[in-house]
Every structure is written in C-alpha cells, then in structure tokens.
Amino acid sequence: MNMNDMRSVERIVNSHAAKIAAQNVQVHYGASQAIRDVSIDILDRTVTAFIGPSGCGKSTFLRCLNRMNDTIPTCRIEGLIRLDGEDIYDRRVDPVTLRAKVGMVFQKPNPFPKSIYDNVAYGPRIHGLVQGKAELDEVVEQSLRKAALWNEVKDRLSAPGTGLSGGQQQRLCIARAVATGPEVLLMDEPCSALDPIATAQVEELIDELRANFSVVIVTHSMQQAARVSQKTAFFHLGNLVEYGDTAQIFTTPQDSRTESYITGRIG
C-alpha cells in the first residue's frame, strides 16, 4: 500500500476525528471584544451548525477559520486554531492557500461577472491546480455535479453566471468553492436570500457534501440547523455556550441560555 492509499484509509477510519481544533480563541475589533475564549473541535465529514442571536459572534468565529478576518485592519485574534493539527495562523501559512483548503460561501450569492464556466474555473486557474484545458473541463464538470447544477447549465456554460436564478447562483458559488479541492466548506447563512424551494435544494446539497467535506454553517434558522446538521454550537454574547449533538442540543440542552434561545425566550 502506497502513502496516498494509507492516507485515504486513515481519513476513512478517522472520518469523525477533529478536522479543525480551536482553543481559547478571542477576537477583538479595536477595543471591542467580539469572541471570548472559544474552544471547539469541528469534526470531519460532519455538518456543524453555529446558531445564536444576531451579533452573538457566530459569523465572526466562522471567519476566523479561514482567516477572512485578516482583511479587517482593526481585528485582532488570540488563541490557537489548527487544521489537521497545523496552526493556521502560523506566519508560514499563506492565507490564500489556506482559503483554497477552507472554502467559503457567503450569505448572498456573489457570482463573478464572468461565464458560468469561468466562475468555476477561476480558483483552479489561479492556484495552478490543473494542467491544460481537458483537465480544467473535468474539474468544472465535476464541481458543477457536486453542486447539483451540471444538468441545468451544461448547455450554456458560456452564459453569464449572474443570469442564473438566485438558488442556481448560490449553487454556482458552492461549485466555485469546491473546485479548488477544499477539505472544509464554510457557509455563512447561505440560504437567507433564497426562496423556500431554492433553500430546500441547497439544504439537500449540504447533506450530500458532507460525504466529502467538513461543512460548517452559520444559520439564523433553528429549523435549518435541526434539518442539516449533526453537531450544533450555540453562541451568545460572544461566548460558546454549548456544543454537542444536534438532537441533544434541541431536545435536552444542558445550559439554561440554550434552552431559552431554543424556546424563543431570548433571541
């Protein structure tokens, strides 16, 4: 058995091992503290939902996981975040390379003003992940298939991505994110701008994606968290209050603040 085969076997055996491990993470925007002492293990091949009231820190913490907060001059991050055991804030880590491994899908669909094909091909091109047109064609097709979009767009790949419906645009953004071969997908309220039918399609897709990725989703919808996730983390006032199996969090929460949020008394 060669080294790649051994890694594949190890990945299957450890399919529910921690993919991302965060320890004592604190985030400040200038003098204001947004995240307080958060520690969490995010599992591989699992959908983890971050829930909590608006402004509780869930999106801020999500953006720590691929160093998107680096783009905010006043932001300061303390603590340790490891991806597969490696400190992602180590000076030797290139944030651009990290974001190819930890893809992100945002709240509103944001396709580039390019063709459907070029939207998906953009990441593999800039990261030098493909050799030649045939290989790029294969990556584009497979990424669109993973995003359950191929059959809808295969005959109009040269059409602008901005011409798709809202739900199709969000699935195009998911295809764009998976095209670089990431290991983790971060989704920041990916369905909040979509209608119920498109939301159901994206939720079904999220369930399929966890076969190959660790998926972390921030959602304002507790119903969505209950439908799509296996693990749920409840944030409140910058603190990680409770983290556990989704069914347990929603039926027998251990913290009174979680129970108050689930039952609608706070939020």
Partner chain sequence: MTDLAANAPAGGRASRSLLVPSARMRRRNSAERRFRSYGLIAIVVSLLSLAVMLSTIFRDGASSFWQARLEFPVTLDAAVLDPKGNADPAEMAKQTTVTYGKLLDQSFAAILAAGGIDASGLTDKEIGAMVSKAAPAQIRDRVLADPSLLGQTITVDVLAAGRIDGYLKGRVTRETAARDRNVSPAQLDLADRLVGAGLLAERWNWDFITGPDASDTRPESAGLGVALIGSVYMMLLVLVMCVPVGVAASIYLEEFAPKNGWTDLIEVNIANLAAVPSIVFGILGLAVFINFLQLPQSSSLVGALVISLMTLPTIIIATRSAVRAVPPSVRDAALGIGASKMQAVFHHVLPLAMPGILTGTILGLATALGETAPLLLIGMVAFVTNYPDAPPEGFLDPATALPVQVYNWASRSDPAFIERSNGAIIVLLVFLLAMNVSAILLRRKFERRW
Given for the second form:
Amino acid sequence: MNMNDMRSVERIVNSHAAKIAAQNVQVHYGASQAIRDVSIDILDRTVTAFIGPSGCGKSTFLRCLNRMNDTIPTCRIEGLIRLDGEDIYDRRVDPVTLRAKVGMVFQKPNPFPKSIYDNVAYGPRIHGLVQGKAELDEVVEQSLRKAALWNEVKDRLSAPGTGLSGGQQQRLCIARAVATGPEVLLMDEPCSALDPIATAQVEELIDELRANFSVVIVTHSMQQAARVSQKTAFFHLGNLVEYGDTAQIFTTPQDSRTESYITGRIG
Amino acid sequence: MPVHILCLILLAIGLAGYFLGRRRALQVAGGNAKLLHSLPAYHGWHVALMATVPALLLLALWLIVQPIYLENRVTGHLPPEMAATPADVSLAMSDIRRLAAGLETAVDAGVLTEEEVRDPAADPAALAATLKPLGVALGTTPTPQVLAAAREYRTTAARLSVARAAAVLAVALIGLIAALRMARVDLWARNRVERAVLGLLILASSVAILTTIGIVWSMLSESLRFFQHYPMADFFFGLTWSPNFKGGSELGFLPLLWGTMYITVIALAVAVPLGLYAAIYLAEYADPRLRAWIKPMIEVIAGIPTVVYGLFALITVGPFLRDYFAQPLGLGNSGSSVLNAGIVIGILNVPFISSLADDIINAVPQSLRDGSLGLGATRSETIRKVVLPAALPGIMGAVLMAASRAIGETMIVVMGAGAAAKLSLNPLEAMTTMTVKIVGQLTGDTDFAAPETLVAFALGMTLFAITLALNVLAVWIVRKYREQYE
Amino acid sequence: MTDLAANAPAGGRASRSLLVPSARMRRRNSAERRFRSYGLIAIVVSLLSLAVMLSTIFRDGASSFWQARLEFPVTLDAAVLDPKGNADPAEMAKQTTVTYGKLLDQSFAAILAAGGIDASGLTDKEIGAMVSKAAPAQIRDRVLADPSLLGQTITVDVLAAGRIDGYLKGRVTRETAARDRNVSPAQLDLADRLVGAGLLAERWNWDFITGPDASDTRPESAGLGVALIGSVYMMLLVLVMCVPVGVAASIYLEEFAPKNGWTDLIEVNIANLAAVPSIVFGILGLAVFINFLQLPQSSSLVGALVISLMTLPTIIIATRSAVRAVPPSVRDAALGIGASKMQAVFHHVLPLAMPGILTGTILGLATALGETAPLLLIGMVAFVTNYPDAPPEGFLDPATALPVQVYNWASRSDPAFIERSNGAIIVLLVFLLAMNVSAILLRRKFERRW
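Given the form predicted on its own, state the structure of the form predicted together with the partner chain.
All chains and molecules follow, beginning with the one already shown.
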C-alpha cells in the first residue's frame, strides 16, 4: 500500500459505496509511462472530477475504466481495477459487456451520421435491451428527456444528428450513452468544444444524472469541477496527487502541487 | 535530310550558341562578369534557346503540314474517278505512298537508277516486277496515273526535305546571330531565359489537353464518317452484330453493351466483396506488422500486366469452369465465357477496390468509432453500423471507378470472353464486349473506308464517353464525401 | 428537468456479473468472429488466386528456357554445297535450305546406323522430322559465314522438333502422339533411344531469350529477341519523351501555375486521362500517328508515343506529390537570399524531389512495360522475325513488344506456344520485379522525413 492509497481510504466519508476501485494502476504507451501507481475509489451516485494540467494522464486513466485503451495497440496496463468487486481486466471479461455498463461521452461531440432517433436507439438495439418498436420509442424519449434535449428535437427525430448545434450534439451523445443503461458514465472534457450556454446546460444535466449514475468527468476547468463534482482528484505528471471532497480540495489542499495548480502557478 | 540528323545539328548549334553567348557576354563586359546584369551562363542559355527553340517549332510545324500538302498536291494527278470520295483518296494515297517508298528502296539498293525511275515511258508492270524481290509488295499493278502520282510524290517529298533542312537551319542561324548581337551589359538575360523556360513548362503541361483533344478529335471525326455509312439509330439500338466486309453488315451495339455490362457486373460481384472485406480487415483488424506485409502483397495483384491475367483466363480459369461447371451442368462447352472474364477481371480489381476503400475507411473519424465502442458495441457492429454507412458514398465512388476500369479492360476479355456477340443470360457462354470488337475490327487487314472498320471508332467513342462519365461521377462523389469530414 | 428523479434508468438496473457472458453476448461475439473471418477469407482468396496464377505460369513456363537439342556430326559435302568448287559466297548462297536439309537428314540417318540405334518402322522422312525445320537454315548460315568449313565434318548442335521437345517435357505422350499428325509413337520410341545414346537432351536455351519469333510450324525455335529489343526501344523512347514533359508539367502546375481556368482545365484533363481505358490511347495512336502523321506502323516510335501519352498522367501525379513533399521553407530560404523563383525551383526544390520523381518514373515505366492493348491497334502484333536496326533508324522498324509477344503466342494453336507464352511472362515479370525492387530500394535509400 502506498501513501495515496492510505489517504484515500481515510477520506471515504461519503454515504455511498465504492463503485469502482482502482489499485496501483500503471499505464505505459510503448516505452513511456503515462500513469504511475494510481489508486482511487470512485463512489456510486456521485460526480467525481479529474483535474490537472494537460498531459497529466487524467484522460488516459479515465479510458482505463472502460477499457477504451484496449483499442490502442501500444498501450499496456498493470494493476487492479474492480467494478462492483469484479476485476475488469480479468481474462473472462468481455470489454464489450464492460462498456455497456460503463458508458462514455467524449471531448468532441461525435454523433453518428444517422438520424437523431437512430443515434439514441443504437445502444438499446445492439445490446438487445428492448423488444418492439413501442418500447424502443419509450427508451429513446426517456433518454432524450434525461439529456434535456427532448423538447428541442421531438419534432425532428428523423433529422440527421450531425445537423444539430454543438451543444445539442453533445447532449445527444449523452442521451445516446444514457439509453444503453450504464451504471457509470465517463465524460472526457464533455464541454471543451461547447460555448458557455451549452456548457451550462450540460453541467446542469450532469448534476441531474448523479441521481442514477456514478459520473466521472475529466475537465481542465477548475470552476467546472467545483460546480459539478462532489469528489475531486488532482493528477500531475501521471500521478494521482490528491483525492478528496471537492470543497476540501479547493479550499484546503493538502499537497503543495495541488495548491500551485489551483492558484494558477502550474498548468 | 532525315529528321534526326537535323535535330542533332540543331543540338550542336545550340551547344555552340551557349559557349559563344557566354564568351560574347564576357567580351561586352570587358572580362568583368560583375558588370553584367545576368550571369554569363544565362547569356549562353539565351543564345542557345534563341537558336534552337524557333527552329524546333518550325520543324514540328513542318512535319505536321508536309503530309497534308503532299496529299493535296499529289491527288491533283489522280483521275476524278479515283478521287471521288475521301475514302477513295485515302486508298489511292496509300498505294501511292507504298509505290513511292518502293521506288526509293529500289534506288537505294541500286536496282533502279534515278533516270529509270523518272522515265515517264516506263511500264508499270515491269516496274512492279522489279520492285517485288526487294520486298515491296504492290497489291495490283499500278495504273500510269498512280505511277505518275508516286513519282510526283517522291520528287516533291525529296525537294521538301531539302527545303525543310534549309529553312530550319536558316532560322536557327538567324536566331543565333540575332541573340549574339543582343548581348549587352544590361541585357536581362536571366529574365528572358526564365520566361522562355516558363513557356516550355506551360507547353509541357498543355500536352494533357492536346491528348484529350487528340482523343476526341480522332474518334469523333472517324465516328462521323461511320455514321455517314451507317445509320446512328441502327448502331445504338441494333440487336445484331454481324460484320461482313463484303457488305450488308449489321453493326448493332446492344449485344456488345450487354456482354460488357454482364462481365462488369460479374467482375464487381467478385471484386467488391473481396476488396471491401480485405480493406476492412486491413484497416480495422490487422496489426500493423501484418498490414505492412499483406498490403503490398495485395498491391502486387495490380502490378501484374493484364495480358498475364488474360493468359490465366485462357488456359487455367476458362478450362476449369468449362470442365467443372459448364459441361456437368449442361450449360455449354466453351472455354471462353462471361463468367471466366468476369472472375479474372474481378481478381485484378481487388487491390484497386481494397486500397481505395482502405483510404476511405481510414478517413472516417476515429471519434465515431470511439463513440460506438464506448457504448459497448463490438468492432464488427461498429464497422457495419457506423463506419460503413459513414463511408458509403466514398465506397460507391470506388465501385464506380472499378466499374469503369472493368468496362475498359481489354486483354482479359480478348483472351477470355470470346468473340461471338450474343444476347444471352447464360454466364458460361462466350460473349463479347466493346473492347474486344475494337481490337477485332482494327487489327489485321483494315480498310479505313469500310463501315466495318470505322465502327471501331464509334465503339471507342462510346467507351470513352461511358468511362469518362463514370469517373467524373465517381470523383465528384468521393470529393463530396471527403469534404464532409474536413 | 424534474422528471429525471422519477425515472429509473433505461434498460433496468439488474446488474449482471461481468465475468459471466450472457447468451446474447455469446451470439454477438460469434458474429464478431464470423465478420472478422470474412476479412481474412477475402485476403486469403485474393492472395491465393495470385499464387495459383503465378505458380501456373512458372510451372508451365519455366521449361521454355530449356530445349531439346540433338548433337551429331555432319559431313559438309563440298560437292553438294559448292558445286562450282570456288567457295564464292554468292555462288554458295544459291544452295537453299532444302539442300542442307537433305544433307542433315542423311547425316542423322548415318549416325543412327553407326550407333546401332534401332529406327525400324520409321520412314526416312519420319526420321528426318525428328530434327527441327529450323536446323537446315542454322547450318547454312554457319557455312556461309565460314566457307572454310566446306568438306569438313563438324559436330552440329541443332534443335529437335517441337513435338520431341514436348515429349521430353511431358507435354506430348504416346496417347496424344497417336492422334497427332505431326508425330507418331514410334518417333517417341526413337527419341527415348536417342536420349539413351546421349544424342538428344534438354539443354539451356539462350535462343529463347535472344532469338527471333518463328512461324506456327516451328515453335521450338521461337524466341523473344525481337520483342525484347522492341520493348527496350520503347522504354528508352518513353523515358526520353515522357519524363521531361511530365516533370516540366508537374513543376509548372505545382510551382508556377496561377489559379485560373486554364490551370483547372489542365488539372481536370490529367485526372481524366489517368482513367481513360488504355485501348482508347491505341485508337488515338492509330488515327493520329499512323493515319494522320504517316508514321510507320508497328514501329517502336509509334508504340512509345502512345505509351508515353498513357504514362504521362501517372508520371505527373507521382512527380507532383514528390515536389509537394519538399517543404516551403526550402523555397523561402532560396528566395530570401535573392534567388529567382525559377532558380529556387531548379536549384533547390527539384534536386530534393528527385528521388521521389525517380521512384515514380520507374513505377510508371513498369506499368508501361506491361501495356498490351494499345499496341495491338498500332500493328505491333505483326509477325516480325527481323531484328530492328540500331537506333535511331531502328525506332522506325517494325517491332513487337514483350507483352504483345505473350498475347501473340497465346493465340496460336500449337500448345508448345503456350509454354513459350508462359516463358515470355516469366521474362516480363523478372523485368517488372527488377524495376519495382529498384524503386523500393531507391525510396528506402533516399527516404526523408521533413
């Protein structure tokens, strides 16, 4: 057990249980090490923010949580990551099943070049979550409502998803992820390509999603982390420097590096 | 004087001009090269270009105009009945040229003297007999008029050749001297040379346009001649193809179009699945080391000349299809067949489709794949439901280009499809295509006055139009597709 | 957005273990494996077709580099070959190959008798037919070149007839011979005995590569020489005509062309010409170079002109990408110290782009070397047995080309020509391989990352 790990154990003060538990995770890209010895518990029904300067490994670590890094041939991962107590890198685990449980929303909105309806229906269809058109319609509507997009698009569900505005596209991607019925939702800088109004909408949405999901959000905006998250983890040069309640991290950081970053001296 | 000797002399003049120009420039600068606006070498180039370029242009022009002038002049000697139609003239002209060349050979070989050739009283039959052992085969004994015309042709050609050499060399020398006289300290030789070079560059890039004009002109003019002999509607809508050089041919285009299209469809049915799945595997599944081996190996297929595939169709695939499919199924016993040519063209087009599709699939943004994988889709679901629909327009473009190549393919169909024009559904039967008939009608003995020969130009024109249209459409679709992701 | 809290997540929340795949997941995974295997199958099928084609060609064609030859002494009877007895070449030339053929037949029969080789049941004509019809001319040429051989007994090394060669190579069997007018099973028996006596053997056959083509009845002496010279001439001419024009056009379009209608027209033309079927260029060559400009049919000059026009777009496309790959900083550096645009291009950009241009040129020439269809239309398919003269006059002589020779032989009826057709492909492929390998090596050597 290293120091980070001991500290994080002390800080589990939230009433919710740990959804994802990572222990001593190391990630290498070829010869270079991107993540060093990270251990963290991510809680259920909580928004956790990963912050840190660019290149600190926060996105890399996020992508480890649903094995998206498997698609990069040179990437090698060591350590233990458990979802509800099951090792997600176990040989018996199918990354596809895992990703159905741990959904992901990306930095740039990436709607498929299909209709809005088909975008949202994509997940339920491939996972066979629904039977019949009526049930699918219901899931699509519910997901779009959860993503706060229903009122804007209900009259043009067959229009292409790529025709929406940037903020709408990102909410469509969130609706698409929600429709699959995930237990954890990973968001990789979901607002970096959006204007302030769209950002506000998505942030409001993230707060509401907390009721049903465990949300992990990577952001380079400290204000955003402060606004939407309950727990914050600060990454620096591939290390998890500090992890704790958001309020505590932003007011009384324990580590001098965290303080430097929050006060704008490194970044 | 032969053209190549003339060219060598021009080259020598140019070389001399370069050195003279350099010396002259240094001379006017009093030996101090720093006084010159341009380096002495540019003065040298200036003189060399002034000496050779106008002379070469004159030579090129002369080479194009001389045959036309000669023909006009010589046909004046022909009796009206031999020059009634353009076809008659071209027939008579080829006799005249052959005879004139024969006379030239005879004089060179010392069989005939210059006087004997010029003798107006010479007997054409005796002359033909003299020429025969020299390998000059004349179809029939030339008439006195043809003989006279051939004499005229020969002497005029000889005179023109001397005049050509004189004119070209004169222009070269005038250029040389004028350029030398222009040499001054403040002559902007570099700028003048660079302008000339730029002109040459523009000329070179215009060759592409000249080629297109040449293609369109050559095929259009001969096609129009064909349509004077043969009604256009009968050609484009005729259901029978039975050329007969004795006359009474039926030259219906539809059986050829049917054969071409049938083969193209089979070729695409082979090439598209193979090429597309290969591209998907290489782009989405293969690890980079495997890809580095497999991709060049597939490209090898495209690097092998089509005549090799033709032989493969002729001696391997064709007999195989005949022995194991056509005969057991009672569908014919021909080694040549639509299926044979189609399959082999299909294989040839696999690398074409796979490399185009590979590019197109790689152009689909990774973010779409991540989006799909991030939702828990398998790779194949991602490819089938996200990547391929996104790449569809581009792939359609690639398929159209492959279709255009299959339609224009010649050697494989010449050797593997057969020569009988048929409208049949049986893929194991021999059928024929536009390209086969172009080769058939234009090789061997051809008579450029007969519709049976000229029809090849109409076929060529149609082929050109079809392939061009398909390509323009394909390029347009692919461009639209690329813009979507830029 | 108050309806959120009221809704359970879509799809239900019954959390399943990750470690136990569902039935649906198993189905999806097998679909995945199937899909993946289609890709592999496509690659395997394509490469297998290639492998089958190449192995058929090598299996059927490799033997054309070996040829059955007979070696036996012949007495050159001066009384027959030089009746006047003055060794005057002009007089001796009056003796035709028929005379030499008879002499050869007599000598051959004598050897059989002397060696005790049983030739019973065969007529003299049949025994004579074991020797190629090309042999008398071969002996005659040798004697005319060196009249001092008259009266001597020389050992000749002549081709065996095509069917005998086929028998030694396994193409002709006793069953096929029984149905063949040109050979009988008894002749094959004699061939066996000749092999046993060491008179008949398969030997390396340079004549296949260097000799001229032969008529339908003499496949054994048909060679690639004329076609090789024709192809070499054409490639030389293409190199001289096409490359300078292609490079000049590329430089203009990449470096100097203003953005206007004329430039667009050129661009569109180049793109479209690259996709025009090759046979159309053949029609162009026939109409423009032969019918209009009156250049000689079947000549390598016309062939090269047609191939040049065809190859031009390929060369231009390759050269342009090589020129484009030279970074603008190189041009800026040259212009910055007062070089003219033209000097910047010719002194700096062009030398740097040279390896790329060379690679593209070699690959373009490799394609050009294999081109067949347009050459058929300009008469290069003609039966040519005379070597073209040395350049430049030779460029106007009738010639054929390697790929055309492949087609020409393939369309003859005697199966011996199929062997030669495959053999010609092997020669063609060796050339293509050499060109491609040199292009790859060149690229490796000069590869540069900016």
